[in-house]
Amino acid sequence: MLSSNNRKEGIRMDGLTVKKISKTYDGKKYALRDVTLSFPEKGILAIIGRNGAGKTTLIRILSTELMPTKGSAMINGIDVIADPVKARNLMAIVPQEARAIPWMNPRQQVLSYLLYRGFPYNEASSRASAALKSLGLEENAKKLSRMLSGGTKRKILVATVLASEAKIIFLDEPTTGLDPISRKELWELLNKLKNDYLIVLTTHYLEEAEYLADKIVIIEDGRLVAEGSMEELRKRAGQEYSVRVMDATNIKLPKGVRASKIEKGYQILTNQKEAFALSNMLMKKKMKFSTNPVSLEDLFYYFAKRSINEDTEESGEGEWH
């Protein structure tokens, strides 16, 4: 958020600055808890939680969908909660919830999204049919949404977005029901993308988060419990390689080294020094293991003190409008 001094000088603080944004409702159940974080102007920022943790629900505050119950959020300099229609003309967004228009084709929604927007129509036209050829549309421009498949249906819902002049992206769950070769597409793409723009995403597979972001943020209970690049989370977290260690029940772990039963063997989470050093008592006791840096399922576990397939209730995450 701007300081005082900094407003008198007049110095723009570009990026998202949020400050103890909090959601409760009936005065009671939380949504969100004091969550403070800051991004740049560009890159992708990804937001990762349970079902029902909290993430939707800071999305719809930051796109200005819902009023938080207390908190500051600051867009390019522009107050999200003070100045919402401002703060609006910067950014398009994708809700989890949102759907292709049955009876129009991929390039009449594109298009009439941006007239809406206030583009004039051949410059609305060209965007549109360069988002289209972007994510391999070309083909199905002409063709009724209802009669594509649920994968190049949301691929529209993101070639509107990005076919817009909005230079903050907000994707809620952007690439689910995309079969895995249109999903490695989008993503290539959105990495294209982030050196232009700032990119808001939720996302449940941690393989996307930990592919795309520049910066991951776990939610959990509508707290804010760990935040940083993947480098920084293990650091963080102590734990930056995974050793697993197959077909040994019988070994002998050396004394603190804690490890979890996987199937045949074990999983030892630790720090770089310590895997050092266990490869080379496994390789001298000839066992099979593998050592690779710690996931980001393997991190989200450790801060969130859970899985992320495990379900919670969200108040307030119902459609968006």
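Definition used throughout: the rigid core is the maximal C-alpha set that superposes within 1.5 Å between two forms. Small disclaimer: the values here were computed from a predicted structure and weren't measured. Residue numbers count along the first chain shown, from 1. What changes on going to the form predicted in complex with its partner chain:
- With a cut-off of 2 Å and the rigid core superposed, Met67 has a Cα displacement that falls short of the cut-off between these two forms.
- Ala166: CA moves less than 2 Å between these two forms after rigid-core fitting.
- A displacement of 2 angstroms or greater separates the C-alpha positions of Lys288 between these two forms, with the rigid core held in common.
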Given for the second form:
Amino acid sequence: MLSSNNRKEGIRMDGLTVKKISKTYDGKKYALRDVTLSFPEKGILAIIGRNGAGKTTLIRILSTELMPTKGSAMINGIDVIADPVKARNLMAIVPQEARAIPWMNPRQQVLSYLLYRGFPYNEASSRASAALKSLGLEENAKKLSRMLSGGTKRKILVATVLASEAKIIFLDEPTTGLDPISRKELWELLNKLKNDYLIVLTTHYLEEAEYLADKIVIIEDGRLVAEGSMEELRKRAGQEYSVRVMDATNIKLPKGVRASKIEKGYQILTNQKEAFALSNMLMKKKMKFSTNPVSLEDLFYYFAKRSINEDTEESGEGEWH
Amino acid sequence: MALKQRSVFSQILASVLVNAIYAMQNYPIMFINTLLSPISILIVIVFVSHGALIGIGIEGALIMTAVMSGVSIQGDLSHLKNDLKLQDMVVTSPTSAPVYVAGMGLSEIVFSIPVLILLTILAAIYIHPTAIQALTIIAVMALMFLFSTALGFFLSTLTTDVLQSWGFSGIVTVLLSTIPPVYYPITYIPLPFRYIAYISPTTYAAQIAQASMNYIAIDPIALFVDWVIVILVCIVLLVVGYRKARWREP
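What's the form predicted in complex with its partner chain like, now that we've got the form predicted alone?
Then the entire complex follows, led off by the chain already shown.
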């Protein structure tokens, strides 16, 4: 929903609007450069990028922990930069590397956080119990956190913010260090929650962003290099399919087709028509290959222009068959 | 569901629970830790003076407890911020910086309750203060607590690692309460070194407490100067601490 005044400026009244946010250190080093994005009131926005790309800086600015050098950010019509006190009533964060407090049990952890949010003790207590129950943490509620597994500790932190009244949740690398089963459990939980919350998460696990996010933002060297749903990113890249040719050391490609060397073969990112033609050609030549929709990992490399080294790319000279 | 009114009492209680009650409840060894430093020096002073300095020693232990409580906030804030990231979660919540620091300060007092009870019993037995004398000692303790809390908070903003922070607090505790004449009269220090003792605000605080119980003789102007110095140092550090407070990083 956009109010009439804000509609002109593209500011959402019921979600997140970020306009030209930049952050520099010592006036020279850019952590973020002119990042602009928007997202509706509910759903999951995933921010991906390499280490030091600026993901955490962006999340810290949006969660009012860090001042930007310039730019603006609105959440549900509240100016996060100018009015952080008001914005904090709406939001909660699980920071990167946050740990469940070892000398407290999960119940105490959730309860104390709710008290920090200003809930009266009795209400905080009943909410804490309800949150732990809903996340299946009841049986561990009175065990000291230091005695619990990494996955359970991470769940406690998520339970801590979910027990509150906040509807905008920032999760900075929520599944880092979790085993695959615990990660999957947390994914299922987040998937359920996305109908009720605006969740902004950063992650290094591209399959996590692909699985969970309604919108993906790719940040590289402080710049937003791409944003959109998986479909939108594929379309924007003009590369909807990934053709992987295996066990090939030398391949003569049709003219204009660019391939990147991968382990024991080549990868070609292309559109549907070309992928079909290329598959036919490879089939005729009886080569081992696979054709799949482009994954987020493929798109990430494409947009970040890092892992696909230009020097290793080979352009075909031949004709389509 | 939106909260109609947020309770500042709850926000302060949260810090007391996190940093004192739950810590003591789940790690009882912390009790012994808080008792050990003030009481051990008191015992040494009493033995060495053959009991003559027991009154001054108890006053000194009370002042040291107040200083240690304040200084401890440095390590605790640093640990909760840098290692556990609790402070980041609190920043992005409706709790304000002054409320968080007030809660943490109160938690340090709560943590010291066992030693304060013990010292109060010893004071009642060996010092027998009048109401005014007791109020004077409490006022001095409160000022020392505020001063050391502001100092601890200021130092916590300079440290990025808990080990570094503990290093700082160890040095500060020794410089403020062990080396200065807190457990004994300043006249016990030979003259050239006595001037060094005056660098520490706890020296003035101890003089006020010792004079209030007539353990030392001090002229009214010097006593007035002691009060002014203690109050001024306290105000300066509170202002510095407030200015250095970085709730939202620049």
